[in-house]
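Coming up is one lone chain in structure tokens, specifically the form predicted on its own.
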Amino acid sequence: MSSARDNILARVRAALGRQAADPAARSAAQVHMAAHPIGPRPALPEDLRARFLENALKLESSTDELATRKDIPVAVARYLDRLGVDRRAAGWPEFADLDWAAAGVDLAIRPTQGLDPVGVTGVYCAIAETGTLVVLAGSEAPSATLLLPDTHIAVLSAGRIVGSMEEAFALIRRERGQMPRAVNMISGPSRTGDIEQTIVLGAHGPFRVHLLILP
């Protein structure tokens, strides 16, 4: 791979009339990339929560605002009843302490095995500018649980809403030090317009994305 890259760059330099790589230019480029500069961006309102909810609804996500974390099981049961589906789901370990049995929800704390109709996950942060959820992969946050079920229920703290994608990546670098092996960006239900430019939901992932918003 390195040899192929060097050959390509050598041809580019030859086309530009340069004889060899410029160490100073390479050093300047590395400094620029390490600084993670942010370019011009559209202005955002002070109320990032309202902007995020507005954009999430445009993407056909549904939302439910909760008062406390303890309300999550009841909110999940209420949503599944509205859909008319069984109260069965796979969920992340962070929700194991909640009283799912009292709400009548059969939540299996494990990665989905591909047959679970519903996945319940947390969210690392969310982007107000686009209505996007940011989910980091990890041993306690298996990506399959948000990608394979037909219905994805995501729990988001309003305090984790940032303005833009640049701010989301800056938050990851600040809190984690380095990027995880996968960063999932979820902008509403999975969709495609490949066939006759007709939008079809659930093409490559969940048909539905339901957001439970905590204070």
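Residue numbers count along the first chain shown, from 1. Keep in mind that this is a model prediction, so the values were computed, not measured. For clarity, a rigid core is taken as the largest C-alpha set superposing within 1.5 Å between two forms. Compared with the form predicted together with the partner chain:
- The Cα position of Arg13 differs by 2 Å or more between the two forms after fitting on the rigid core.
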Given for the second form:
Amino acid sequence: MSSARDNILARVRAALGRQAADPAARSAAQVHMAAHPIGPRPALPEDLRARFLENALKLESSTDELATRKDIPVAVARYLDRLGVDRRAAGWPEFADLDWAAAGVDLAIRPTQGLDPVGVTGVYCAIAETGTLVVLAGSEAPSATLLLPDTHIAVLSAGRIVGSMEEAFALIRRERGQMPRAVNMISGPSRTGDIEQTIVLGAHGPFRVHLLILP
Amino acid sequence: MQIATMYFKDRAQLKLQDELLQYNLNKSKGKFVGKRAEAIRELDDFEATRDAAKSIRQRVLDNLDTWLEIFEENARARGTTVLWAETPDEVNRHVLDIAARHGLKKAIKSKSMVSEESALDHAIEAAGMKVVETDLGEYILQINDYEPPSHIIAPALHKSKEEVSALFAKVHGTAPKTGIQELCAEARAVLREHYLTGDLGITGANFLIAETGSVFLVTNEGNATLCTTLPKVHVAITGIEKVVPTLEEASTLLRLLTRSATGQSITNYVDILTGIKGAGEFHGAEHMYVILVDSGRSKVLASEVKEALRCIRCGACMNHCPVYQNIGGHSYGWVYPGPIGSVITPMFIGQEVAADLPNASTLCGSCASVCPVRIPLPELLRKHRETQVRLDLRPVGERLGLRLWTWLASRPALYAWATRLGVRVMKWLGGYEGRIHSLPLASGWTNGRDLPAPAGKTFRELYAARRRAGRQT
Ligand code: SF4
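Could I have the structure of this protein in the form predicted together with the partner chain, to go alongside the form predicted on its own above?
Starting with the chain above, the whole complex follows.
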């Protein structure tokens, strides 16, 4: 044990009027954590999908609603054409089975290293309260694909839209058991207001976030 | 960071006379205030949320040792190395040791106020490594010879786009840009290179999550996300008070943090980092460190101003402070400006050197009325003032003056006579206009404005005359 640690803890304890670790405080803390108390939250409508879409648009994301998963390549082609950029992208492995060639999109299944103009990723879940995408890092979910490209295209199933951040955490606990290395929550394109408080999109990450929403 | 708190009065005076700064401050004045007012309306019960936030933070402080140990255990269980630093120097030593251990060459840094306390960037450069600030505001300041930040959320708030343009042209060797969009694009291109080549990512932590051992970060630019995704080593540096028990409680705090800071319902990026990269993962840190910094915080915990540790560094108190809004953040002379800065700075660097700060407030109460964790800032400033009197830290003139006044005020006849004389002299000084242009011993007032002269009689004289008149009718 480092002495800095001991000294700091000793000073903290002295400030709190105790000499050693307090076992009662420890067990109270365990009980508290296990209960996961939830604070006041803004009320949400029944239709989480509508609220999510409304908020995502406010954050300057764009959206496209698809009928089936098979439509993803065509929707990507359509969006890239509208932007006027090459139909070239790096994508997550979960999209390897789709027919990209038929849609005329050159999708490389690999983690991006910074040269890909477009990144296509999945989404773990989304939060209606704020219009936020929740992405969990993993071997099949390389994080930089949603950060380095100028354009981020995210595929989300409407069934994965939850109300609040608290619900997203509960979902992670239930399905994954523990936190992944990184939970990245994305609410629209990267932005900065550091010069004269004027908002500019595309600070370091994507200039635009486009959502493909599956039923 | 170099301490300049003792020059507060002179600096504030200069800043008030700095026309460009005043112009820049005026331009941004009120933007944060208006957006915050709008954003808090999105919460069904803002006041109840503040109550909840206050008790979340207070719960941690009441058993801080316990929560720190829980955080440490859970972070370790995921492969994170937890280090402790008693002093700013120790923070720097830890970072340099880590860099040496892993043979690191270039640090990319996301905004961290705690690292400003120890001037970490200078230490890194002195050790022969490169360090790049990646928050746009911090980057602007770094390339301007490490100009200190003037705001905890918007560090380059005091700079105009023309100043940034001239700076970029000089440092980047590019043609001057006129638009803010073009300036941001230029910075993006320069910083992108650094992101791709940095091997050490340094961040702060908005919260440390005890139950999971995670580091919780919020940014709009996404720079913290990049700094924690690309380099092979991540070091998070933060104060010991930043622990929050659960993810749910961090969610409550986040609702208030982003709204109080910039008036957003959420920042564009929220990153929760837990441990080192997993098997088969391409991105993410192979080594993760969290440095828990005391540097005076345990002293605050033991003091009368301990409630200041609830702070979640949203900046609302400075955005709403009439003094801060007029003199800007640099006048305060250390890392944390505004009302919260005036409370914690004397604890971190000493009452003697920061004696002016607790007095740089009208105690108007705006700060306390907006603080999301209900820190009674004016009350804490008053406690510092009392301490200063107790420690004899007030200037000799003030001390003598107060003693003289006490002596006089406890002798009613003499007091009445002296004040009668005083108001007559002042009326005479005010002359025909009834305004005093300069008054010895009160030049602090009369340098900036005239003092209206009194009417020539004291309140007690007027009151007595009125009672006499009343009796006659
Ligand atoms: S004291 Fe309160 S208002 Fe000021 S920065 Fe801290 S949390 Fe925000």
